[in-house]
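Coming up is one lone chain in structure tokens, specifically the form predicted on its own.
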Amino acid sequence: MAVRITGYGPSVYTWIARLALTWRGVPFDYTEADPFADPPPEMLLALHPFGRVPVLQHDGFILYETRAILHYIARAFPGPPLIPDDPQAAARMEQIIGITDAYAYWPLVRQVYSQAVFAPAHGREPDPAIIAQGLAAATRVLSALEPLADRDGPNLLGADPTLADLHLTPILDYFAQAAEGANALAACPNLHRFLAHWHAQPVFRQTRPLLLPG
């Protein structure tokens, strides 16, 4: 039952896959591959025709696209359900994942986090214009997600975690590492409480990528 993740350390989507496997208690091997290399590594292209990460391998089964990987982890390995039985809850879970991928990832991670946090940590000057663009788009994203998050339960859909929690948590955390992102989240009590809950989880601290390796 060997499981391997091929990913890139700073990648938030690699973190999502690692978080899900660790939450499930699934041991896995990890292979680093830089999708931003020009050209991407041949070993990565052999697994993913577009040279992206993460890629999951399980006993000869190769799977890419983070959303598909999460669904596979939820169904292939034992543990508490991560996909609600209730059709409305399951649909809400998919809606949150869809919003995260389509509208949240780029402004929260690639614009705000990458410029405000990642760039200076690696000796590069941040671009204030890109940060401003990301924050402007983030306002609309957070306004859409805030009413979808449970007002009382610790997770997005109540007491029990779902794939939506595993998908959104790393992206919100990257955003909140920027002071501007933390301020924006502080104005969203449901999302703020949700992220604080996950910050306290041992699996979160165990899998969170280092900003600077070593």
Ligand SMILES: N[C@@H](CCC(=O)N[C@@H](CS)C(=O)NCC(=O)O)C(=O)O
The other form holds:
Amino acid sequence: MAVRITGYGPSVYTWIARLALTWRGVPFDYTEADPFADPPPEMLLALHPFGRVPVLQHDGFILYETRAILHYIARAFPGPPLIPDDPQAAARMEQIIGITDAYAYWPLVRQVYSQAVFAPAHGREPDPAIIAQGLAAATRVLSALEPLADRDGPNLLGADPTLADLHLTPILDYFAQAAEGANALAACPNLHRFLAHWHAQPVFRQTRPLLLPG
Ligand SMILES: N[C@@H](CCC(=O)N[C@@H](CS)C(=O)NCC(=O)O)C(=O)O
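Same protein, different state: after the form predicted on its own, show the form predicted in complex with the ligand.
Full complex below, order starting with the chain above.
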């Protein structure tokens, strides 16, 4: 059976899964399901008890949680290793993914991007208080990530891409689509260089969600 992703067009986590599969060269089918619908679609709840996206299916194997999906893609399909052998590099990779999920996603994407970029594109008035809250929280996130990004390589951990790059790039890109986010990132030379490197990858442009007016 082909790989299938059930996701939602604007979802940054869906983008992370699509980016990883495309980077690996794995063809996949795609089913759209809006997790923000109230109630979420039954078919999504049947795959994901929390009604979120993305979900990966492969040969009857059903997997949700983007971090787990990326580990599966790295191990189930051939290609250059995306998980370092070196214990410290592997731990660093997990740390960056953990920071991204626990501390970065909400302020960078759900507060700054959603309000400053997504809301106006969909004819809604942004809430400046939420943007300010997101920017305040983002300061700590960026200053935690900045020293973890290697100065000697284009990727976070050096020359070779890892799952941390695939996980963080879409989140940083959404943040940088807001002028306030781009300004904050410009003050972080390592993260800024890292994002510029990924912006230049064809797979990035190929998978980046279009900001469709809704
Ligand atoms: N921990 C989940 C988070 C996924 C997630 O929050 N996805 C968002 C879209 S980017 C979603 O489905 N949100 C629906 C909601 O918050 O109700 C993962 O790593 O996959």
